[in-house]
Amino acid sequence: MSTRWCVVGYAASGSVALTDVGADGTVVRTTDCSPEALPEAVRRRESQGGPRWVWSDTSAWYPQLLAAGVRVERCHDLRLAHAILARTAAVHAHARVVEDARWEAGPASAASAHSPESGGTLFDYMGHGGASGVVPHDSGSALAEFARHRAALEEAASHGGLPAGRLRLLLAAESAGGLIAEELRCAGIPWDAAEHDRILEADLGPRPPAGAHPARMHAVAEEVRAALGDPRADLDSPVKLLRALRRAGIPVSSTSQWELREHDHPAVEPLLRYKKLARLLTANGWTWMDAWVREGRYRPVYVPGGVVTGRWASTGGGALQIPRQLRPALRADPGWRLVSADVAQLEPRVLAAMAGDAAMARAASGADLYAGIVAAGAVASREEAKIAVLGAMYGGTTGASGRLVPRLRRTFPDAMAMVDRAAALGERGDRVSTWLGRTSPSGRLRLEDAETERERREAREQGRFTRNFIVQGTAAEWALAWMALLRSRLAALPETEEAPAEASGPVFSRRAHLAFFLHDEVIVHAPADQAEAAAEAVRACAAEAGRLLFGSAPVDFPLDLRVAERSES
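For the sequence just given: structure alone, the form predicted alone:
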């Protein structure tokens, strides 16, 4: 019997058990090796056309393989798959999947061990956790959990609530995301610390002593205090700042920039500048650079599926919040290039494909979907198109959104019916699912049963959440498919013989590889002579991801693609 999967887990002796499982789920054989010998055992199996590796948590097992120069092609991450199967509406008897509560735990300690920050697990993002707080790594638990996954998938296929293959595709993509997250951390993004320092000095002034504010930030703070008539105003304490603002006659209920902009007072403009500088200093200042940039690389810790919609989160380094002003610090190694690509208006394109809305698909046929919406006659300007689309996906009912969204209903009835239906389900307390089957949490209240305004507001908020859940979650699935396809395509390119990128580690120092990801954007670090081939792979995989999820739906996913030594701001 041929091996289809290989389940990895610790044996009672402390050795690593490699259990081969056939296509029908039957155990073929089990072999043991020491933890130190695992990389070589995996390398040998991969060279022979390896199986799909099944393990408890990619963040626990894969880093040691990458450090030894071993890349795997495919895996099934039991923790990531469990989080999907335990909640998907496609599996009726999903209670069997959650039989072992330990699989509800957050990511293994391996990920946080790579982070200079402490704390922060999947609990912080998913809002759930298990009794033990530890994902089991023993072979018996892994085999039992894998059997539950196979049974759940068989039930989903026989139930027929979701087209066959979609849930399997989601689990494969999610597991590929686990591999990619560890590879992104291992390879890192090339980072020019000198350029980063130059940007900080230009905005903040020279680096100050520990605990002190930079000179320009201090000067702006003095402007604020003078405008407030309060030389001792504490701008870094929201509570004390709020008091100072009220004493100066600015009737605000918070210190948010949106509320501050509503008031015409000489303190507002410099205060907004101060808050922007403070965010830069706190989130990505010199302390951040000291902690996260080593040997020309920034190595963030990603959490695949860390947001309930399936979007990624980050437990270290703030990879998903790198400001545009720091982009020039992303600089390729000598002899290499950065291939950067982001998708134009990903979420509305995904909505058009999901709904099969031919009119919206035609509007999306160019590089600018918003311009296509104007051409379709729905609204008068690109700005109105953007407001209308965001209002449709996020449930805007007042102001410009309330005025413009009804026009979209007339022009794009199928797309609007899909999000309106999702919102109605949410208001009833029901769940909704993404295109591939990730399912939202149930609402606590039904709008029809709400008795107070607070309860009605909460039910309507759940409707806005489910309205966006199906679109944002499916867009995250498209992005996962894009990256998974691109990962494989890049691995097929030949290794470079010149100017290896040593800091990228033994697996990636001689080949084009993914280096950064941000929701609808990827950056590939590629040898200069392979940059165009890598760029073509990025384009081809975007188109292929659309076909993989949506078949022949006439929606394209155009890219803003650049090849350069340095990322643009």
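Everything quoted here is computed from the prediction, not taken from an experiment. For clarity, a rigid core is taken as the largest C-alpha set superposing within 1.5 Å between two forms. Numbering follows the first chain given and starts at 1. What changes on going to the form predicted together with the DNA:
If you fit the rigid core between these two forms, you'll see the Cα of residue 468 move by less than 2 angstroms. Shown in the overlay between these two forms, fitted on the rigid core, is a CA shift at residue 238 of 2 Å or greater.
Relative to the superposed core, residue 252 undergoes a Cα shift of 2 Å or more between these two forms.
Alright, leaving the form predicted alone aside, put up the form predicted together with the DNA.
Coming up is the bare chain, nothing alongside it.
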């Protein structure tokens, strides 16, 4: 094995120590450089086929490198890897990964979002840390933690429960995710503020002065009040609105749209319209645009591994909740294109693959898995297939879901056995693991010990959580692999000569790069003459991700892919 590692961390003097570690774990040599000289040192090593960089936290080290025009090919993120290894049932007991609690800290990116330099000051890296702080950034701590990770991996490979290599793959993918999250923020989502403004004006009317409601909203509110016969009804407070609705004779128990829709009253239609407008204004209105869109880019803060299942979270601008209504505001720079791709029905496909369910894999062999399930004779319609599949993965027990899931159990026994077993373990308070070995937290109680109805309900909730965990978590792993492969493939495309996208930053202004990620969907921003090559890379990497995780399992991951100037119209 010719793996070369280079551990990056601060030395006591305030300089940065670069420690090369050989495949057997011994230190080969150590060199020092000033923090200012780090980007150049990293660039030099990368140009000679770089090492795998080992550092405390990608969100603390990588932004400065990207700002200096330096991209790295691969890394081992100690914080992200620790979070996985410290909870991995197979290695927990012997590897002592948990012995240094400072590695339990959260990401640095939120804190350093507005000052890239603050990633490693004397205050951060010497001795502090802990659950609420920042992981240690010094060289000694990094070397010690890295040694624990290698020991844990070796133990997992020798007598862990998982096939050797999966955990290693998970850590590599998770670390690549750390790199990608920072690169996504650096490049940003190309955002057409003028189009965003047009969408807002079309629905809300002209931008009002600060603090005031837009004219259109005001008019709709008046419609609602007139229909209620209540000229002073407050539409913005759920409690007051609920009282006003009941006074007007609408017997609702909440003000949510799904319940309002059930009632035939002249106030309902304008009220639903009002709620839509209020939501658009408060969540993604002009204030949001002012705060988050600069120089034609929206730069979201992604949090890799931010969800227990391994999915990413985001913080700040709500990157993972951009309403579809605003999708036309995602727009390529002049001379560039957006390559948008999402996977159709990713989670059930992942379930079919991990369970090795041949019948379900056959149903998943076309572009529409739900149609395949109808063709397999499990249910009568596509709509029923959808409800049954969601019920199987989420633990539906009542209504149409409760009626249809048993039919799935007959047709796809292996896939259903897998999720049913995960649910049974969760109900016992036990932990479950994803395909690559991310482990769920343990439950608080066991169904068989539950004495009150409340406890029984909670135990069943644990079961629904673990049922979903193995599927959602493995789907997140597939998506990480897809992106990690794609990231490398895009970096190998030639740079463009014309119309650089300056706002994407020095690393990405001349080459195709990832611009957006949302669980099962990516958008690549590519020079127009490379859009087709980028699209082909997106497709190839989806197929490759399937093989990387599941080997020869005969499950397709078909993409819905478009190349256009806008993400959608």
